[in-house]
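Just the one chain here, the form predicted alone, laid out as structure tokens.
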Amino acid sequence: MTITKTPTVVAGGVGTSPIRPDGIPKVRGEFAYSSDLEVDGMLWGSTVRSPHARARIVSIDVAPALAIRGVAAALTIADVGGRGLFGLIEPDQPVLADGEVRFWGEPVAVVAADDRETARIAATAVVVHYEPLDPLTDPERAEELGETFRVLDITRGDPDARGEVVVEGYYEVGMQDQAQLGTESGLAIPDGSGGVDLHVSTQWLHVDHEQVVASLGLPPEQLRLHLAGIGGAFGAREDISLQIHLCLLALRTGRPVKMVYDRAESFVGHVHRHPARMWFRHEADRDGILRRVEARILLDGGAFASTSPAVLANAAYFAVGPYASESVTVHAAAARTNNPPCGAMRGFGAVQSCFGYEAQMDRLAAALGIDPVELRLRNALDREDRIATTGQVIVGSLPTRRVIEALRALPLPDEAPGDDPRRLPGGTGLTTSRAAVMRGVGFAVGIKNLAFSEAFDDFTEVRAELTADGIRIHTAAAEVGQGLVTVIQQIARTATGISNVEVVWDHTGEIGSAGSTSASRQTQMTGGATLRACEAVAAVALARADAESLDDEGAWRDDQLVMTLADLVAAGPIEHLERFRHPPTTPPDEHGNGDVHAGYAVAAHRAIVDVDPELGLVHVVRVDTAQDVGRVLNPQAVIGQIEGGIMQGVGLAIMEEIVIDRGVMKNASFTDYLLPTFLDAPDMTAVLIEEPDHWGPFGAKGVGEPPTISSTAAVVAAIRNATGRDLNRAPVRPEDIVGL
């Protein structure tokens, strides 16, 4: 291997689509994820959790359980050390749950065995006495009560500012989970000297080590977080689900201990999607220019704050969408209930707002008989436009008009359902008869946030080292499977000209943070640091190269190759440790106004469903997009990443809810939780729009959120069209469509 001075083009650089290197052994069955990590001697885990939604707690007893043959330990809150709180931004979660219980399914106990069904049976001999106590599941009575974690009130221009015509709406959208294949696992193994490796599936593992060493009053150098494989996100894995518990268990047995959640436990065992209760007023002129926004908006953060502040900050902050407009007043709140938990799922917030604020561009375009795509358009915020929220001005590439128009000119497909069975809104059941179908088009655009925002201190450490057989990356990220480990090697190929890249995915004693595998930002913020990086290693090697081999005129010689990387590295180390931060943000003043952005992104969808009307059976036929992404690094991890946010849009537009019940969960399984099969998958075209953005890679803007935003607006918005009724709520049920 050389080293060479002008990196320009190298196979599996930025651009291309290189195989990833965790594919094979995924495909194979061959990949170890967090569930699949064993040690000799190891116990195994599991947790005793409230079947109250609130309730008194006035006893514990575990004396049962630690009478069973085989069990190591049973513990409760009296045995945890340090503060016993956790939290993301607020500290205000119990480990276990301490004098009474929030939500149902919160922990309250967890004890170790030698196995698994041991620890099973452990658990469920643990004797709980509880006084059950009125839960409040309302949020509109919580916020009645002062119950929130945030209100956030934003009002900009004038006003009094009014339209000639006014169309108003009220929305609700649903408790939606995350889904992730992997449900939470990990492994706790102490070191025999009061500290412990924790190896887990996380999204973020240096908050994991902040929040457990806080809530244990461990010394920080005591517990190392590693990265375990994971199988899948979306958010569900940012908050501590087992991580304290693994470690406290580890801590008391002096053994390595394991726990695994079954799929019903996951259910309660990770944050959801917040339900949403929406009100909008829309106010334009004759020709269809917004000149007010009306919003209030109302997430129900269940019974402890998670990322509630965030996300309510997310859907207030949009609104209005990517559109402009001179006169702006929103409400915005996030209740505290006894209900489930709710925080970080892709779209953060976004996605509820633009359920309402879409249906509110279409009704709008009704009142003014103007095309719904052509309201858009003439709203349509781009490039040194100023956020109607907030007011800041766009610094980045912001092509809303194109890509709106590359949507627009995308071909419809052809009006009849077909001959397969399998495309009727029945499926297979022949329910629908082809006549009975009605077919119906929706359009919606998204916009949201890239990154962490309001003066938040986001960076990502990376060291790049050059070995003699490559260029090795050092990170703490958390590659989801979302394809990370892929991009890092084409920016590291690019920016040295090396073709054998190796990511190394270090603990949280040998590395600074990364920050988490969420708000789109990995891609940037990773991606940057190690550009960065890699360009520092690469410019002190060939400061290192052998002079003799540039001309007169200094440059390099074609036929001369300039240092072997063993060469090179035997002269003495050559690294570089880069701390990446995107451009600075502000808190919101008093009007919510500011720069509290790193920069955007925009997608649009364009729905074609067939509907049963007499069953209300929904069958989507197509989702097309067109998606602003920057620049494209890999084509094929764009693709896939639109894909399956588009999925999980479509999900929560006809079958995803998680129903409660007096704060009980009703369907915490997939046999009642629905999730689209490869059935239920639309046909679909992506339109790639590249604009380069300020501070990416390359240009290069996260990709992973926008196709959820707007896909789920899009997909209820064409069952309006087919069907003429209003549907209000996502996502839409049968009886929704037949008017029951």
Given for the second form:
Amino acid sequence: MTITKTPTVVAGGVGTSPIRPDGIPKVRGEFAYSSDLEVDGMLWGSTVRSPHARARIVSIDVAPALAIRGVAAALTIADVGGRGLFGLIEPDQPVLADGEVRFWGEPVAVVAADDRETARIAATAVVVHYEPLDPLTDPERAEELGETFRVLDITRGDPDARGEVVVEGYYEVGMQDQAQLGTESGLAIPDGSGGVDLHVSTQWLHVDHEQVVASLGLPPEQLRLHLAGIGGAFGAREDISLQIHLCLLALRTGRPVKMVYDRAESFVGHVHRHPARMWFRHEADRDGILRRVEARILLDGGAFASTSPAVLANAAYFAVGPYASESVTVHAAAARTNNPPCGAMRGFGAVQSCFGYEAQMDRLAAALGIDPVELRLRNALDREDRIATTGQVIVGSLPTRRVIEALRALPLPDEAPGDDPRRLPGGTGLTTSRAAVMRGVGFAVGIKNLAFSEAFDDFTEVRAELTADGIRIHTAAAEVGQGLVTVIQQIARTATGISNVEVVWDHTGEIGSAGSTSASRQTQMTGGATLRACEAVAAVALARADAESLDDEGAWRDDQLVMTLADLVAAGPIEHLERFRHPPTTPPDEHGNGDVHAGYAVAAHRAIVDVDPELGLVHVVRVDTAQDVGRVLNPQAVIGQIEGGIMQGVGLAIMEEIVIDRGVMKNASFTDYLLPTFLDAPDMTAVLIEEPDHWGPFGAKGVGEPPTISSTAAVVAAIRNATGRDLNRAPVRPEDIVGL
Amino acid sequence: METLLPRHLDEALAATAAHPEATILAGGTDLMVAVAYQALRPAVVIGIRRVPELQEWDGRFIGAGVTYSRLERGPFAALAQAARTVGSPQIRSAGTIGGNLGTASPAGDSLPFLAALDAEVLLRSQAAERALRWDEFITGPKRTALQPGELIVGARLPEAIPDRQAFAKIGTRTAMVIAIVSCCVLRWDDGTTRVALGSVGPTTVRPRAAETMISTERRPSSAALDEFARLVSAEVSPINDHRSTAAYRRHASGVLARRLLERVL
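Can you switch from the form predicted alone and show the form predicted together with its partner chain instead?
Full complex below, order starting with the chain above.
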């Protein structure tokens, strides 16, 4: 019998929005998150944390904890057999405090017990004698003292270049929390022969693996990290939290150990967005062309390095934003203090700078009497231009002008606020009638690098395999909820023609690193590796069958099925292991110049706000956006990233801030750390600008971070526009608007 | 942990008599936070949700077990609005007015209405019953005059309650916030005005000078309203904390009181 093919495009391929495989289980509560893991006979772990921002540890006595019935272990730094320090870039943080605690909430000891309650009680029973020391909490003082994780000085062009119009400004950004819904959690299971399997929610299995084996003092093959179900990340899971603790406890007790942080512990259990203090001086000629930009950027890195050196680099490299300037001086420093450690969060340093340089662009526009959007257009970077700070020539796409023009072209809604309190400042508190409301509009543009920078060897492994049922993709990439699993499937379908694609999450012993799920990189990196691996598999299959195309049934030639998938595989395995790298980058030279970045994306946001100036309350009415996405692989997922990213930007603009007093966190709960609710969500319209990039699959760019870069700046600009106040700080607080 | 689940008020009072130090559980919206985040581990818990007498709402008597979601649908506009601003619908279906009194937080959302009316809090033990005016009952931030063995039975409002009443609350998001400032204003036809504010002092604040001043103004001029706002701001005693500043709270107290007064004039 001859089967004749009807030509079709493979269902669920690139450019469509197929249902994500984890979507329905998550909505129905059936998805197993890392906090749902259970195994017979497991113990529960708990952490003893410092009540001081800085103190000398005089003594630790774990005996009272061990005396409690049901307690199996109580460990301190003395029990760490391998390297006592961990850290993503440089190991500087003790696995458990070593002689001194350096931030409020630092882990001092860990315990394991038969149940969660006994573990909690055991943690409180550990007696730690502290001698409190004066904490260093002012980052400016820290920089003066030379307490820095990195200082980056950038100079480019003629430092004596001058413009006719000069604006200066000082800006601050507060400490934002990722507030990922799933708290830190994991389960370590000893294998009975000295090794351990760790199931954990993380953004990067292999970098965790490196750090955990180092501290355990185990040969690498004796530790296997498995990806557990992840409830969001946003940077909070890039660093080690409980990974080493769990394995130490499991190996000591010989029993599986589980830990789950509660929300309060999660706030101290992961790093946060760096608070920033920034000074800018912009000089332009009368036409608005930037002639010189000077910036000083100070980030508070907190007690340990985490990713501070890399976050700082981003803040510094993007100090001018998506604008050209031939004369630039930037001094940037990440200070070491006794505040909570800061590190990765969506936007990774670019958010802070953008808040400053976009406020400066508005000031400059006002000083020049030029429309602020027009001023941005006149200075906008595009392909083949040079990044103002590094001098790097932009070889991929960077359609800044198209993005700005597309957003400007969106109609500006002019409907007045109604009487529904949910759409007024003050909301359901009924503080504000519409007569008290002033409206404002703000515009901001932001730029972000894609993937890792500064000569980092950034790669991803994917193994594609043809089976009798379809394609199987093996990866260690972290699906954190962003939808990578769907994009992998779509790319594999389009590359092979086969619609049945299964994604298998391999553990660290089965496949090489996928790199981090961060820096907006996985669609390009794991997606790029998937594309190449699938193309290789398809080529072998087509050659074996001497065929022209593949689908779920098999290989086709001249509209006839020549070999089924089962036949193809029976003739020998068809698989391909791809190690994918993006174009190489260089370290910065002594002037902070160089080809440090692999690519860029740009987005613009226009916010409309209603403000009650007398009470200082804000309702964000709309945030419209245009975003450079390279190529849309999954329209629904892109819109999801944009909407979520804008919400995170709105949060930073008007409510999200961890309040620190003398190193102590004052609002470590969702009662007092306020996140926007659905009622705070503005209406949004998004325009996707497709100008293919030079290396992502099908020209795609990462889309996760750009929505958060300039949305905060746009909302605050709109509040300035409504109130006439300078407002140099995010989040804007009611007292800032009132002027108290 | 021992748990007692009385089915009638007599049983509940017998339980509190037998266990005078027991923790009382109504909606649990404050208590369970203390269990989860402050590691509160009470030895004895008396759950009073099944006590029908505490669910009663009879005219001027509001049983301690009346939930915010019932208050939202009740006849008193300011109290209904206050209840509407409490947490999420789930919280409002669980939390009770008796719990709000028992917790005695300066931010308790139902308290400004009760304070503005000089409501009484009814307390019972097996031995006795007593009624304390709101400010005799709430003695400080999260402190009350409740004695071991006593239960909050409910709140009793005065007969004369004006139709002209309003409540508003300041928070930095559209819903689900703890008050930075809350305010209730009541105005009788003869001009008598009562004002109560939350989150601006150790307990709910009644700005007496402002009340006295504005009560004599039958048709307050703009200057009189300004003076009223100034007096309100002068009489509150807010603090700086992680939610706001004393200066903002003082300023916002006057603005909010004036706006509410204008709404009821």
